[in-house]
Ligand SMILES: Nc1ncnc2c1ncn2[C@@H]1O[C@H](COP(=O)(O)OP(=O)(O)OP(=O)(O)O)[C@@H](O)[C@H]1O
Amino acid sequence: MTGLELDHVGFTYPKAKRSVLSDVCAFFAPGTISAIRGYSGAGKSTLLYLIAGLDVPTRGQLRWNDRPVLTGDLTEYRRRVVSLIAQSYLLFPNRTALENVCYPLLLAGKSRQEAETEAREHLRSVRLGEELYRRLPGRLSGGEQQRVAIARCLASHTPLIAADEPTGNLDEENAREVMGILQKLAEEEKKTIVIVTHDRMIADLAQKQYILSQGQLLTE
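Go ahead and give me the chain we just looked at alone, the form predicted on its own.
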């Protein structure tokens, strides 16, 4: 079965008295956007970090295309399967917008010229003006930095995208534009996209909606 499956996933922080996540089951299919909402502290980011391979469940299992995501394979999983779009963007502050997007391409073995050519294509696809390509992240607006983060995600060529409050720092107009970009990725490139958001308007633009409450993931 193609896609990401969460099979009775649970998570407890070391020395914690109760589980953050308990018996979470879900399936995220290619070509879809799934939105996860919940109150602050419900464990939304914890769940997304498990999906992004930044941590491992203490119970249960993640499967990508029917293959278990194992602890020893997390580096390969993060490199080839999943990209994270963080709320804080996580751009390299001393590299330009173009250089940030070039990074995963260079890591994959492309030449500097090949990486820059492709990086420009990705930046154009997220509608970032060419006059901004040589700017450092600190000289970009929040919406512009988010576009760079998405372009870098595209440059990673991963089939799965995990997005943590991707519109949390944006006004409504920019939030809708960013969601439009993600919707296009899902529809045209069949990406599997999982978004954590507190914003009901953003969640309503997803094909599937979940609520995380008391460690349980419930379908709305």
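Basically, rigid core = biggest C-alpha set you can superpose within 1.5 Å across the two forms. As the structure is a computational prediction, the values presented were derived from the model and not from experiment. Residue numbers count along the first chain shown, from 1. What changes on going to the form predicted together with the named molecule:
- Split into two rigid parts for the change between the two forms, the chain puts residue 106 and residue 151 in the same part.
- The chain behaves as two rigid parts between the two forms, and the smaller of them turns through 15 degrees against the larger.
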Second form
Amino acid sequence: MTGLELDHVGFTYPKAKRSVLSDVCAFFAPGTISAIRGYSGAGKSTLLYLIAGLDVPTRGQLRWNDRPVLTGDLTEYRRRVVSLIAQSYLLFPNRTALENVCYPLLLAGKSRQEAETEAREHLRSVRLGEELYRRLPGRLSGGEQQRVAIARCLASHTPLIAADEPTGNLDEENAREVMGILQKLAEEEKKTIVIVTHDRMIADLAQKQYILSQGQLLTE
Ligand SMILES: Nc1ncnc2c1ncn2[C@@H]1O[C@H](COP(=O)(O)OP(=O)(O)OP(=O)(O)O)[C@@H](O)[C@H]1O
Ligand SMILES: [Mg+2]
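Same protein, the form predicted together with the named molecule this time rather than the form predicted on its own?
Full assembly next; the chain just shown is listed first.
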């Protein structure tokens, strides 16, 4: 079965008394957007970090296309399978907006010129003004950084996208625009997309909705 399976996933932070995730089971299918909501502190970002391969579950298993993620090479998984739009964006602070988006393209072997041409297309698609391309992230607003992070994710061309509040810093028009981009990626490129959102309107645009509560993922 293609897609991402979470099989009884649990997670406890080192030295923490209680687990954040106790028993998460879910299957995220290609061509769909799944939206996860839940209280602040429920563990939504923690779950996306596990999906993005930036942390490893303390219990259970993740499988991508039926293959266990954790026994394989996580670097390969992070590079080729999944890209994360993090809640705090995780942009490279010493690289410009354009360089941030070029990064995965250069990593994939494109020439600097090819990378830059494509990066500009992605930055245009998230409606970032051209005058901002040469700025460092620290000199961009939250919403502008968010759009750079989304453009970088588009440039990664991974089949799995995990997005933590991808519209959290955007006005309604830009939020709908970003959701339109994600919907198109799901429909046309059959990407598997998992987003975390507090926004009901955004969640309603997803095919599947979940609530993360008491360490478990419940279907709405
Ligand atoms: N590095 C860490 N070490 C220990 N505990 C942590 C760490 N990061 C997060 N936590 C705790 O884990 C729990 C879940 O945090 P997480 O960031 O996943 O919540 P969230 O659902 O994303 O919240 P929000 O909606 O505010 O972003 C919280 O109680 C938090 O304090
Ligand atoms: Mg969070």
